[in-house]
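Take a look at this single chain, the form predicted on its own, given in structure tokens.
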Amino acid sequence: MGGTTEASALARSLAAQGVAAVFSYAGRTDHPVAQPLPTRIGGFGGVAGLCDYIRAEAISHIIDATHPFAAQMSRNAVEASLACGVQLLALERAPWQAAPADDWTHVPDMAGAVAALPDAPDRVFLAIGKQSLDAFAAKPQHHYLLRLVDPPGALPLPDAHAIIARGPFDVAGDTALLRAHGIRHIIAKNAGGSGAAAKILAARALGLHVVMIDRPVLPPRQVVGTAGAVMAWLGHSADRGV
């Protein structure tokens, strides 16, 4: 279950190894990265329909590479994995950190993220994907720039700039972005990882003011950091549906 570049990594090494696996999308974007195993893309239809794929396609393990805030299909990777009898995995990597000179407010959701914006108009960094900007309309008065993988058709909010990109991005990108368009407020998803962190530190440098969505919580599950921990798990085993 994939979605991110450690997810990505991981397929290069199970293709490598010459694993029978299958890599899923769950299809929120249009065009998504390709990758060197079989490719399956949209949901499963819950738990009872992970259920059936599970059994119908002789999966074994399942890897849960998905976004850290894919909270759904985590909860239902687990489900699945006790109700079929089949071990899982989640790689994931860590969350970020504030250093001390960062100017971080936490939040537990995108609610607590609109709170958190002043109420006098400012111009505000909206690094949260399409799915979640309905949620600012509640505070209009801002410009809000985006950064979405897909063209967003309308907007909800009556003040902003998008602009199509896929990342990763790096520092020096991302500095001359927040500089070339006032930015003092950045909402960012606690992702982690080093592919999306370009917006942090340029924040860091600029001395922005950063609303961090902390993550959600999760069934207790085993977690690893690394594809390699991963391939150590599966045992670099060839006969195995993952």
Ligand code: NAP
Given for the second form:
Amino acid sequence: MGGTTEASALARSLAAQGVAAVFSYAGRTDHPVAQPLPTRIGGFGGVAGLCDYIRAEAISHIIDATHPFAAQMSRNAVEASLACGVQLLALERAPWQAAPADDWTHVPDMAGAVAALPDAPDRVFLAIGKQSLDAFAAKPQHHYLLRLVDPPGALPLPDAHAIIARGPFDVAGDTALLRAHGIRHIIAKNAGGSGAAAKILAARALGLHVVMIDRPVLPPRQVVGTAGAVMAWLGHSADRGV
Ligand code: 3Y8
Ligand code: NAP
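Right, the form predicted on its own is done, so what does the form predicted together with the ligand look like?
So here's everything in the complex, that chain up top.
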């Protein structure tokens, strides 16, 4: 189950080793990145639907390589692996850590992120995608710079500028973007990994305030941090090309 930079790297290793694998997207975006594996797109239909899929496709191993904020999918995967008796391994990147000079405010959720913004009108970079924008309608006084994967419909924010871009992003580009838009606050999920880290490093370079949303708590499961560890767990070596 993919949708992250690390999942795409794992897909390349699995394809290179000729492992019988299927890549799964939720179908959140209009044109997801093509993968070197057979790909399915869309929800499974809850835990029951996932169990039906596992049985119908004779799935022997589930790799949950979804984003740390894809909590519902990860919870369903744990439940389905127990219910269907298939092995589950999570591929998860470590959370970002603040450097000594960073100006971070840690918050537990989106509501906490809204509360962490000042009341006086300011300029905010919302790098949280499309699904969580509504919460910020509570503070319409700010200018919001949004970065979205697909063009949005009507936005719930009166003073917003949307940039349509798909990561992974780079530090030079994000530094120029934040400077050009006079951004002073960044709202970010603690996604970890490299694909979304550029804005955090750019904020460090520019001395900007970062509101860091901590990850949702997930049920216990076996976790590794690299595609190589997943391949070893599956009994394959990651580096042997075909
Ligand atoms: C559909 C697949 C790869 C995967 C790339 C990573 C990196 C770029 C950075 C910013 C933050 C954000 C968002 C982000 C990043 C990677 C990775 C990552 C953040 C794609 C993808 C899918 C999605 C879904 C999308 C969400 C949104 C979140 C944008 C593909 C490109 C903000 C998360 O429009 C929507 O509804 C978008 C929804 C979930 C968060 C949200 O709540 O809006 N990702 N992102 C996956 C599916 O259908 O199963 O379309 O190609 C994947 C990637 N997005 O192959 O290299 O590994 O994290 N994705 C966040 O971290 O805050 C952007 O702008 O700095
Ligand atoms: P979520 O809230 O945890 O999951 C909601 C439902 O979406 C799941 O119950 C499942 O539907 C379906 N789903 C989620 N991921 C799926 C997958 N990989 N394959 C098939 N169905 C999936 O998920 P989300 O936060 O919206 O994330 C959706 C996708 O975007 C995931 O692939 C994730 O890796 C990627 N992504 C998310 C974020 C983020 O910030 N949340 C960032 C980057 C990438 P059913 O119950 O019907 O099975």
